[in-house]
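Just the one chain here, laid out as structure tokens, in the form predicted on its own.
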Amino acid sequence: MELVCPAGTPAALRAAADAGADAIYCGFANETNARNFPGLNFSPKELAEGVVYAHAKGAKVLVAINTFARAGNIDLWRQAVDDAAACNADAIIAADLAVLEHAAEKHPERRLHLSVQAAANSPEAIHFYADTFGVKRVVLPRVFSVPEIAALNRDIDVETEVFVFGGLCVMTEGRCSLSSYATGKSPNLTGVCSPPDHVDYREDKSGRLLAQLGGFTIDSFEKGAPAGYPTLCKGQFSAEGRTGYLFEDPVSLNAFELLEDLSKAGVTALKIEGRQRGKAYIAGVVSGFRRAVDGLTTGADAGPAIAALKSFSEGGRQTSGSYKKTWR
């Protein structure tokens, strides 16, 4: 199975590349990304570069033009997809109807993956993109058992990728408006869930950190607890009386001991999620999950490896998301 690993900039595909991985997905600086967050992501000569890169070390780039466009403002998006061919990306990711109609009539040579904010989960949906766009791969939303990637994997003919590492959505994925009722700014529109920009920090008056976003308050902490970041999301709330994670807990997923599984169900790429995340976690994951997938044909263990990446999870805690929901 091909390993597939995010970059938020230069370095961290830089270091995703050394690190092992078959193909790095990456956008460009601007809302036709759906991580469009400041500091991040690349300049049409620094995907080119980028590329030079990766196919030095063998590893293919993926570009992530995810968002959805506007009517009547669409040409940012057929700009973005015209310079990820001009870069000799591999492939574009997209979601769009547009997008995908712009990429298959100007640029039929080049591969495209159906985003996983398409939220494409039955086999009819998935034939459409393929049958009118040619899509070759769809990512598949995070809401899927094993056996129910099997059956998929059995009623289409494009490869299919799943999420194998990092935070997780609350399973809407690409139809999410919690950050936007928040903030006004949409995470499938301008590709910013929880902008920086709309994010405070304060205290109340008993010294309690109150993590804020537009105005809201998503958590609190007790004074010189470690404090997250306010992701809509995974904030903690009062209703019926109860209080705490109402959307989704704050964990990453670890579909490590899942991966011969996976295989067997017919899976061709494994995604790490984390284009806003460092070097060190794209040095590290990347590299764990190198000997893990390697392991599936030599035999060697990549235990030791995988569980070293707990550090890089969001809390510190693992789930195996719904690949094993206990609501199942």
Second form
Amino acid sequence: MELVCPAGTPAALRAAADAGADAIYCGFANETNARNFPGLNFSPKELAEGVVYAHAKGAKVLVAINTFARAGNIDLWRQAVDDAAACNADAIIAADLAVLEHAAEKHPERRLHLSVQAAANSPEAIHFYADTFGVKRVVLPRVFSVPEIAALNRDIDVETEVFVFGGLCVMTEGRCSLSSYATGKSPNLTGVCSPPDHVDYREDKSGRLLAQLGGFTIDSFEKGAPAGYPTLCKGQFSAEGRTGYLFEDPVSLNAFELLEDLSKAGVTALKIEGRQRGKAYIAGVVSGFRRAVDGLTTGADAGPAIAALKSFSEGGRQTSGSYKKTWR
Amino acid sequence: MTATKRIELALGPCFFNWSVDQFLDFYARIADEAEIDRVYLGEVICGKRMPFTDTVWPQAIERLEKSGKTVVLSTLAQPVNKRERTILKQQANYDMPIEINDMSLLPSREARPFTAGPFLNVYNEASLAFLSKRGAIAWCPPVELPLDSIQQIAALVPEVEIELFAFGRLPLALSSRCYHARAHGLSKDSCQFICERDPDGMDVATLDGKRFLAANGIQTLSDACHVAALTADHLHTSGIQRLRLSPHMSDMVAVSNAFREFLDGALDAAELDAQLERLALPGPLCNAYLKGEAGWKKTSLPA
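Can you swap the form predicted on its own for the form predicted in complex with its partner chain?
Whole complex next, starting from this chain.
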């Protein structure tokens, strides 16, 4: 299985290539990609240099142009596709019909991957994208259990890529407007979720730290305890007279234990989340999973390397998410 | 000069787990009393609910069509299993108008006319033009899409009718996890259909008790009730032909008739708000998505 690793900066790209990534995904520094954070992402020149570096290390570069193009301004997205092709990127990852159509028409020689943001969660939807745009690989929305992925792979002719580590969307990717409801900025429209400029921390009378997003208090921490980031779907809410993590606990995905099952289910590529993360995260997680993937054939134990990644997970807590049916 | 066509009113599909009797009474009243031109119906949110309401739809369709309303079958937004996928394929071949809420259905519909529903990610003119070539004759934009974007798209793709989500709790998110089940300590597979307890969704508040969201099985909605109080003139200028009202337990006949009066100029925006607020709405009014701002806010819209 191919190990697909994130890079938010040229330094992270080099770190991922050095740590043994088979492929590295990244995006341009604008709203065309779903990690549109200040100080992150690539200029066309940086991307071109990154591609040269990655190729020298035997790694591919996949460019995420996976937000939905703004009405009246689609050319920004089309330009991003053209730039990615000009930089000799190995594949383009897209979700919007307009972006997919442009890539398929203007760059038919370039591999096209369907972004998780397209939320293609049935063989029919995947056939549609494959037949219409020549999509070669689909990044699966995090709604499937492993047996369901195996069944899906029997029904489709394209490759599948699944998330194995990092931040975990609880809502179906590409079908969530919670962030824009609270803040006006959304993954689909602006490429951000729960954006930092809408986050506020304040102390209540008892000294507890309250975390707010868009003015809504969605988490609280004991005095002196480490404060988590108020991502909307991992906040605390009250419903039915009870208060707690209604949608999901503050946890991160780690599907290490399921790698063999995913391989048997016919998965082609394993994806690590975290384009917003620093070099230490990239180097640590990529080398850990490199060892884990290689261990599937060599039998070498990657357990300790993976256990060391716990500190990279939200609140130090991990889940195998939807891959186990009980998660639902 | 061409005469401007009357802005129509549509009733959207009901997102909630209502009983058979509730549905039949509801659609009978809509048929007899509501100023509604078009009705979308069918289970959109949860395939597990489908067996319970299967008997509703043929009766409701007949009743509504008899009263002269256009009826559109709205389809499941997130099909997951084989049974749901089979149902979708059958629905694609029904000889009646349908609304597509997931790309899964596009190949089966094979370029026959359909409405592109608000759950599809259509955010720009090229995406809508793409769907138009494959049969889309009407489009209800995603709720977070600002009015100026809708206006630009309408101008560039005039062949598709545009229907604006104009009333009700905003459909914000879908998940594979059922939050009703989770809140009650159950799993999705053994949910006991507990979502039936909340016919307008389960209220979700913040830690300081502020109303915020509403859960409806695998769906998350806004707590606030969106009201697009845009005048008929403004809608015409924006290229919008129809408003969609999303069903709630509030008196939907009164809601639709208030909107009709507003569109006909008998009420102004403030009077529409005031009339609606007297109707036991599920949440406070909001509308700021139309201006590209945080959706929960209430802002003044241009007249």
